[in-house]
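Below sits a lone chain in structure tokens, taken as the form predicted on its own.
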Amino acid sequence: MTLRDAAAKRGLLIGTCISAAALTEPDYVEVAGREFNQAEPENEMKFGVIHPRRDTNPNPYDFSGADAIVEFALQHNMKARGHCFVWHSQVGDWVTSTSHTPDELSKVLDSHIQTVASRYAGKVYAWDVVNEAFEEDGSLRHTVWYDEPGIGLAENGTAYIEQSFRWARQYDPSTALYYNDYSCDTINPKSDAVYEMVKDFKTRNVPIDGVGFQMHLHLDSNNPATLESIKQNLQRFADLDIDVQITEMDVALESPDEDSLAQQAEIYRAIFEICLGIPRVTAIQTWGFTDKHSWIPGFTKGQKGWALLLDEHYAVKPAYTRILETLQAS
């Protein structure tokens, strides 16, 4: 039985990121769409990538890596999840090195969502509309939509964030929208911010649909008390009547020793345990499947994490067959 086999009797999508680049791998296109029922470009729908050019210019965007990626959701049955609209980073250098006043960026960013949106709009079920808008401490990170120099509504605290929500919906009405972070897993500042921003969304009918918790973990996560404040978190989330999302689960190591990729499975195992006990847990997305393709060597020089459920050869690893026995358990 394969992952998606198992996930979709817990009635539960389970997801990886895709590398437009990789889709010439027959090995990386195999075990995709073999494994997985749900694919969210990992880089191709990021502003800088997908609209690398000023709206002035002929051809502004290109769509060529994203539309590679949906088209290969779909036609192996897999819901083609949406990242990003609005992040403080890989953002095209003609918006951050240019010279704009709120008034210009505003459109800049209103048009950037409408195009994107509508071009998807029926075959992304699902979008990650602000991307990782606070800092540890429960603050509003300072960005070029914020206020360097905003869009006007810096004075306003998370207003940025609401404006780029209901851009979304106006739209692609169907689509489900998501606020998506990091270091939000347990009870802290941040996602303590996070909470009450999403809980202020819901009381003044701000089209919020969910929440993307990203989950890059270590083996420090393997405690009790940390796996038990992921769980409330994760309930208390769930009980703002919203889905809940794990949106780019790696479990990164200092080794692949026998130990160290026993722990792994063991924090997999846990978290999707925890996910399957809350209901509004709608989908665990891992940020890539095979260490052949990861994001970590290249953020952190030096380290290869070892952080996925396959190895690079494509060989699965402890993690995996955990992660199997877990939706398989009645």
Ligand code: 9MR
Contents of the next structure:
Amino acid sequence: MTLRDAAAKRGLLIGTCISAAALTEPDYVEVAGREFNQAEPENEMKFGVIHPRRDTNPNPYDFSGADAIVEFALQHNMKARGHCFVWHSQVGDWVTSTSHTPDELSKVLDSHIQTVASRYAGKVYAWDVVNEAFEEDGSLRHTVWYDEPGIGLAENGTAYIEQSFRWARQYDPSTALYYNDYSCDTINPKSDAVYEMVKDFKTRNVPIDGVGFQMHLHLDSNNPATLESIKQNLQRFADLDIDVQITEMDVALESPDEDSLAQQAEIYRAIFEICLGIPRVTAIQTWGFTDKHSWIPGFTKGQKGWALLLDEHYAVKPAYTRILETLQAS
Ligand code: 9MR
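Give me the form predicted together with the ligand now, not the form predicted on its own.
Let us now look at the entire complex, which starts with that chain.
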């Protein structure tokens, strides 16, 4: 029994991000295709990677990595998920370090969403339209798309997010449209702000289909209060009549000792159990699957890591086994 078989029996998608560079490794391809039924490019669809040159360049886009991952997913009968159209990070110097008027920037973003959404229409079943637009205190993050200089809608709060969703719906009417963010897994000022936005969008028929909760966790998440808050938070979003997905889960450790690995497995189990109890949770995705390829060691300068389900030699860890048991028992 594999994770994807057990998840499929529950009608659940179980996903991982995929790095195009790692697709040259036979073990990587074999395990990803065997264990997961959803794949999402880790970096290859981000603005700066897929659209590295200005539109006046004869060749503004580079679809090579994104195409390879979508192809990999479809060949392995996996759903392909898109990430992401609008984000403050990895945008590309030609956007951030040259001066555009809001009107020019609006045309840049409109045309970007049109080009990328159209190319993958019918192949990518869900898109993170906007990623990480809020600060931890619930205010809107200052970004090139919002107000630096923005696409011309900054005085209206979340209007630039709304416009991005409208473009995405226009250019691919059949894909599901998600807002995606981190540190809004529990009930807190940031998740409150996202909640208010989604509620407003639903009331006014702005096309939004779901919210992605990244779920980058640590061992300190292993306490009843935090887990209860995550449960209530996911449920309140589901109650807005949208789908909920876990999009980037990992549980960072400071060392891969036996006790830490057991606690890590317990956190994964608890999150899966919470999700299995909420029918609107349609997918659980981890941000990679082998500790060999994870953003955490680089980001924490080696202080943390070991966050995923398989170790760096592709051997399963206790977290893998606990998830499989949890899916089978559900
Ligand atoms: O895992 C990604 C890493 O390879 C990139 O260097 C990084 C650049 O900012 O982005 C990482 O992925 C991020 C994701 O796109 C959005 N949520 C946070 C993820 C981890 O930083």
